[in-house]
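As structure tokens, one chain now follows by itself in the form predicted alone.
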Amino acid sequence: MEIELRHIHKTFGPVHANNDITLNVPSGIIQGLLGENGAGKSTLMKILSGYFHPDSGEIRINGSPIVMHSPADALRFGIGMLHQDPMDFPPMRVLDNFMVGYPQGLHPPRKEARAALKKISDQFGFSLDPDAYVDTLTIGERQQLEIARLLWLGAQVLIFDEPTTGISAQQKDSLFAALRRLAKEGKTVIFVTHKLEEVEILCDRVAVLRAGKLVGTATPPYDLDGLVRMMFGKAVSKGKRTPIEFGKPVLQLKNLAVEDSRLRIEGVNLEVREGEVIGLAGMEGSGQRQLLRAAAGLVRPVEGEIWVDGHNLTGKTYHDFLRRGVAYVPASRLEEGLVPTLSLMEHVILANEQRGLVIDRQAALEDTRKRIQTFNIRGRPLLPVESLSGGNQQRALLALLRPGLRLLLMEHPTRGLDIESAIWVWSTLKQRCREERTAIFFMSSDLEEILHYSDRILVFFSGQVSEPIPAESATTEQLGQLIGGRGFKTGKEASS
């Protein structure tokens, strides 16, 4: 199925999100769409998938113009989109979510749907329990569920908006193999990303957006430095490691055990010091999130103790941890981190410590403007947070963190961010480590991110936790082996 976008314009107030974009995508290829945060990638794809209507311009399928008013219309034309944030219903079971949008009647065939879910899961290497509730799944598993649903509904044009965020390297390899098979079958695959290495290994061609405009296209072999210059108008570098002198212990985990319905982590002993960054690596669902949430007071341990700055907080509430300077940044931005329909300014009001009975809205407005400028958020104080791009929502989350934190716990801190934004975020976080002596405990599916920014690394495999590994001497190959369970030693085994 061949797609043509002709002279697409879309504005949101003063923001010209898409500015005269013309792009042709033939069938049977994987078309990359590359650009910085806020470049207009997601807006353009939401127009193609029926979520937005263009202010002007035309969409053609196989040479014929079409008009869409909703995602349901798009699916009838064979166009489906996987969004950055999962579009599902957490209180429902996996199978019920899988059947959402089934076009033939109110009672879709559950037996047929269950068999289809298993077949697609096997093909992609997904592990989805049809009877599990969606709110027990990880972000990566919820993305997998949406991919399976779109394929079952018969999408011939599949749009993937940052689909590798929050999934492991092994799951990514499986996904890429499946996308290549889909393209060989004649389906049109549009792959939206900000990661150059994904374009290099996956895409047959790539289009680059910057500030709402199409600034260039490329085909293999790719000049990665040239793509970066197209994205940002300049060269971008991660820079070198800058060592930080660590202080006294901030977080101490003593023989900690945490469990849920799927796995148990036990025997975790760890000391995190002032200014130190600990990275957590592993396949999605291997226990990293449970450990982070236990260290924030969001999950109660079944054994062991949690100490923060010499205070035993075992069994205490999240608010007790907050009062001791612990903050948590979740991966699910619009479900746990931000409040849909509230504006940026209202979030700032909620994040600040309130003094007195009356809210000073003018002061809050000025504070919001300063944070927007400092964190380079592409948005205005009174805009609802859900109107921001995924990358700008992530910047907003970081902008809401209070100064003087003792411990910062983060799930995928650069989720959805382009390379320049990710570098900026980490420079800001490292500044906290140096100047405020904040300790950082984070998980990421990006091994390069973990290696470059961590001081020590914990690897998780099926509920087991490795001994701490010095990041400076570790390699992606070593971590990859450990993540797969090869040569794995727990801290308990290493000390015996």
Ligand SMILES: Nc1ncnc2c1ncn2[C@@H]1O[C@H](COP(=O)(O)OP(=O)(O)OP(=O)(O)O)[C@@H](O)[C@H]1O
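Throughout, rigid core stands for the largest set of C-alpha atoms superposing within 1.5 Å between the two forms. On a predicted model such as this, the values are computed, not experimentally measured, just so you know. Numbering follows the first chain given and starts at 1. What changes on going to the form predicted together with this ligand:
In the core-superposed comparison between these two forms, the C-alpha atom of residue 149 has shifted by at least 2 angstroms. For residue 132, the Cα coordinates differ by 2 angstroms or more between these two forms after the core has been superposed.
Core-aligned CA deviation for residue 96 between these two forms: 2 Å or greater.
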The other form holds:
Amino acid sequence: MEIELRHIHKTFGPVHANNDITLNVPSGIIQGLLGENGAGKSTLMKILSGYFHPDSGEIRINGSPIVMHSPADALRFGIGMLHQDPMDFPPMRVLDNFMVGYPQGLHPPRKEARAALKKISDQFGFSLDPDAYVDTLTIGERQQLEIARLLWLGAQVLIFDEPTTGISAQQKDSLFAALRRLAKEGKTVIFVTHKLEEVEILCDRVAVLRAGKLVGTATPPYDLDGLVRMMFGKAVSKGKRTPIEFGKPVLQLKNLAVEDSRLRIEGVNLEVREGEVIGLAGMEGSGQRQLLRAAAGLVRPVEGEIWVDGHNLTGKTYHDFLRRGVAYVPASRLEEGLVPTLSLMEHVILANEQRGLVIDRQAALEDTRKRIQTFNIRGRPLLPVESLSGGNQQRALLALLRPGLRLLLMEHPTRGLDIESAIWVWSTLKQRCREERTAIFFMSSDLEEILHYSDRILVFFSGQVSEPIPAESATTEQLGQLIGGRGFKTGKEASS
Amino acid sequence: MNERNANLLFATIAILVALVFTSFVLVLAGASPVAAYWYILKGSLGSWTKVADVLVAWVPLLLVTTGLLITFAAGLWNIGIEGQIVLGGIFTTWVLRLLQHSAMAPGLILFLAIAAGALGGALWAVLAGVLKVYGGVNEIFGGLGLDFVAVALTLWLIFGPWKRPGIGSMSGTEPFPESLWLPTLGHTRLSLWALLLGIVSIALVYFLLSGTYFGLKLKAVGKNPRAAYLLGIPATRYLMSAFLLSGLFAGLAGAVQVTAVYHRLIPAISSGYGWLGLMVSMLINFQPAWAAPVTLFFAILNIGSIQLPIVLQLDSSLSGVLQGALVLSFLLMAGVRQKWVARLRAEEGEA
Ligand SMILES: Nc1ncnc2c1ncn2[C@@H]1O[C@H](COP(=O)(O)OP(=O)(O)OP(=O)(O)O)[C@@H](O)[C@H]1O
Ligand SMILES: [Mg+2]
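Beyond the form predicted alone, can we have the form predicted together with this ligand?
Let us now look at the entire complex, which starts with that chain.
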């Protein structure tokens, strides 16, 4: 199906989120859509998939104009979208979720659905258990489920809004394989991202948005520097590593074991010092998250001890850790990080130290304005947080962190941020390390990020933890091998 | 059409729908709707005594709704509110019985009795909270169970230990001496003290929810307990405080029923204000600013329909029909409005 967007405009109050965008997407290709945070990518895709109605402009399918009023309408025209922040129904089983939106009567054909799910799964190499509960799935598996669902409902055009944030390299490979397959079968695939290397390996062509406007298109071979200039209006570079003096130990893990229904990690011994950054690498679901949560007091270890600044906090709650200057930044922004319906300002009030009983709104408003400026958040103080773009929600989350933290624990700190913002965020984090002597312990699915910003790296492989690897001497290839379990040596073996 | 006008329009439609529905019921019952509405108006606002009666009914309903706003802010369905009113009544009666023959000044006795009522309601609510937080019992089920226990307790007291000299009866315990009634205004049944209590309560809670850290944290816990926890808010403590405060206001309502309205403990001491308060809360979409006017309107309906059996041979539960129809049609219109707004946002973008 050939899609044509013609002169699309969309404003949100004073924000011109889409400004006269005209774009053709033929079928059978993977069309990339690049742009910095808040450029208007999600807005454009939501217009194409029936969530928003454009202020003006036209959408054509195979040459004839169409009008859509809802995502269900869009799906009737064969257009389906995977959202940036997955919208699913967590307490359901996979099969029930698969059947959501199926338009037939009161007795949905469960048998047929089960067969269809299996067929699509086989075809694309997905591993979905129809009877598992959706909330036990990883983000990657949720995506697979959503792809399968849209295909079953007859989608011909599939839109992926930043599908690779928060999934592992492995899952990314299988996702890309699935996308290529979709394109080969004649479907139209639109792929939204900030990451140039993904555009390079996946997309047949790419369009770049900046501040609501379409600023250019390109085809392979791509001029990556040129694309960066299009995205940001200037060249951007990562900057060199500057060594930081480490101080005394902040976090000590002693023979720690953590367990959940899926796996057990044990024998973790580690000392994180002031100013040091430790990166946790591994396929999603290999135990990084459990360790990170245990180090914050969110999960109780089954064995071993956790010390923060010389205090034994084993078995204490997260709030005790918080009082010792520990903070945790979760990956699922709207589920765990922010409170939907509350405004950015109300979040700032909650994150600040409480002064007295009555809220000083004027002061809070000023404080919020300041943070919006410092963190370059595109949003207004009184709007509910869920109206921010994905990247801006992430900035908001980081803007809420108190100064003077001892230990910062982060799941995917730059999830959903464009390159420039990611660099900027890390520069502020490193500044904390340097000036406030904060130690950072983070997990990421982006190996480049781990290599570039960590001082030492722990690699996880199905519940096993490697000994700390100095980042300076490590390479992407070496880490990739370890993540896959090759040449794996655990900290326990190494020390015994 | 902008959203504010639309809200007004939808509210008007909801009221019309409720009126049409109730009129239909009236016609079925063989009465003239116009006459019925006229008598409701006359029966509630027709004279100063009637207006005073409306205010008498308004205070406990307002207190109950005030309490419910707190639990709703924390995302809790405090169905146990009925039982909390009842316990307020019981505790107040208990203190009055203990002290009625003592030499203490009547004003002090009344004060202690009302404070005890607040305490009783709070205790009963905390019990529902403990069941939820530590026992994993959903507050709706726990509350419902506690409602039944509270009613059973009242009946046992009225027919057992606190029965009237001679034989216990459904008309309740022996009335207290007039010196232990909350003083009323002129010849009416209205107590200015109770009125003041109601108004101060709703004003306090309005401020609590909109202007204080406590209110904001409560909302955060209600909207997203996990994020609230990561933000350092002790969720358990806030949930328990919400129950406690909510029960406190319900207990005050029970105390007012005993000291200002019935002057004794009766089996139906709550007058169903708990359920009515829940309805009002839903009707006003849990917004404190609307609590006072809407509860007042409901009180008008209640008092106004007392006349109906006499003048029109209608059951006085008609006010219940109208109130229920109102809530349902408002909820219905809220649903329609939501769809409409979603579409409007999709088309125009939200400012
Ligand atoms: N519902 C909304 N209400 C108000 N403003 C909105 C809404 N949705 C988006 N915006 C604004 O429109 C602009 C574009 O947002 P959009 O979500 O399209 O960005 P994006 O390119 O997807 O960014 P990101 O990479 O951060 O996800 C932003 O400034 C955003 O704040
Ligand atoms: Mg986006």
